[in-house]
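Quick heads-up: it's one chain on its own, the form predicted alone, in structure tokens.
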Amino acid sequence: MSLAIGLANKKSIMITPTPPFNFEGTIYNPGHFPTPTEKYEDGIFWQTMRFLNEEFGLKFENEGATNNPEVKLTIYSKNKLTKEKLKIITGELNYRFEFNRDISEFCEKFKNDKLLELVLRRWKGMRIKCGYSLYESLIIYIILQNATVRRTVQMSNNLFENFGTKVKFDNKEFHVFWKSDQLNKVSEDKLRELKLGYRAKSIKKVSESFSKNEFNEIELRKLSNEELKKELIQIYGIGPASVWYLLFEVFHRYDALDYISPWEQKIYSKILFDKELAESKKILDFLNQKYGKYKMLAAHCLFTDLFWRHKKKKINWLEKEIRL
């Protein structure tokens, strides 16, 4: 087993959202797939980052309240950060982690919803973040399709154990993902042998896309919805029904939701109308017509609530659906 990389090095900052923000709702979603590479704790959430060439830790911290927000953020790095390397490092977290967007007109627009107005005093300010990046989305999606929770978890860690970085920072071990390019070079067969089936060839196919630059994703993020899906497309493993996915959990685009796959279909169809089964194109259509521009924003809301009451209180019609 790999020594850990001591990440001895942090510089702290102060954060301050555009308000409402609810740092809890936004920094962690109990329903995501869990990796080695974070941890939240009451108000605190650690992260791994690989970022300009280099494995950091992040540490963020709620000192703040919904209306008046401040995150406290602090760095880890194997070397001194320099002020430039600083700002582009929280410039990319503001991105990602959306610090800076404003969703005042989401909040008060539909603060006497029928759905949404308990879930809003709950979660005021809850808005979708993605900490990782685009080829590290695009790996989680691949070891997650027709897989129960617990195939993904193994599939997860062997592909850690094997080619992730262990990092320590803040008294913690965690894995960085690896680079793109690492992938490239392993052949199809030995990620076969990690146990990963047929998506041995959409990793590796992926991995090459990627190590060869073929896909920049700043640039994408400047693109209209329509150009991003064209571009998207492109990638080897994703098709029309997969590609929304990405708009809206890597690109924070609040009105893509064109598909409902089978399992959120379910659990839709529980939130939306108390049924077990309701057609996807009427969950769709409900969800444009209620909330235009921010359906997918309002259903994030709703499902991401879901999720944590039933974290703390366990919900057993939809442990019947997320059961490993």
The other form holds:
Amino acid sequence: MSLAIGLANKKSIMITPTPPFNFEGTIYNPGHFPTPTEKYEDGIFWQTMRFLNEEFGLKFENEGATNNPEVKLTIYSKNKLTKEKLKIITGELNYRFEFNRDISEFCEKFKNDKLLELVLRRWKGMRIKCGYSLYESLIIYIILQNATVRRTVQMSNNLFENFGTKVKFDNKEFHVFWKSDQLNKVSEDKLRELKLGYRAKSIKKVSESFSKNEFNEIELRKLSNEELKKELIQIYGIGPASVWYLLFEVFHRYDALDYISPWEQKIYSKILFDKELAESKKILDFLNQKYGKYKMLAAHCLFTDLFWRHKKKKINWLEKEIRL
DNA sequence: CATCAGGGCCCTG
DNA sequence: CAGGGCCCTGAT
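I would like to compare: after the form predicted alone, may I see the structure of the form predicted in complex with the DNA?
Next comes the full complex, this chain leading.
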């Protein structure tokens, strides 16, 4: 058991997101499998962050409401945070958590939409955040592949226990993602021992690319959807399903929805048409026609609302589909 | 006990 | 472009 690194220095600032901003709906996604890097509890969200070659702890507290949002952010660090670093970190978080994105047009446009009406009443101001870097997200999408959630969690825990950095802040312990070059040095056999199976090869290759700085995440953000897809699909172990996750989640492209995997197809069929299984083309055309450039944001709202309802009161058919 | 599909992707023919 | 193989696990 390695000892946790204490992140004793802290610095708090207030963030005023662009309204409408739904804190809970944005900051925490109950549809995601749990990792030891984050925790959500009634208006407070903790997360670790490896950034600028350093480990940080983040604490977000909701101090406002959807129409006049205020978020208190506390950054925990090993060394005292310089003004420069604070600026870079908050800039990055601004992108990852979409604090300044204006989605009022979407909320206004679909407030009477049959499918979204209730969802928007509950979750108005929900947007698509991704707390992780591109490298970290790639790892997550790779361990999701061809596995049930239980197995994904097992792979994730094995990776964090073996390669993650344990930190302690705000009296809580979490793991921080490892560095890409650290994982690059690990043998494929070792990764297979950790039950990663054939994904070990993809993880090795991705870690190698990132340790060689072959990707510039900031530059990738500037690309069009098509250009971005072309870049991402070249990554070993990344196919159409993962590219689509990357586009909407990591790169926040609200219009990126042209792929539906089998398990999602079942869920869409149920919530859109109340059917066992609709053709995926039918689902895609329907969402495209109805929501246009907001189709992925709309789909995300529908999905996340569903998982929130499930979290609060078990939905039997969904329980069956997600199969822990 | 064996067989199979799962929150895909790569490679081959 | 279709289809087999891939790691491991729980379900059947």
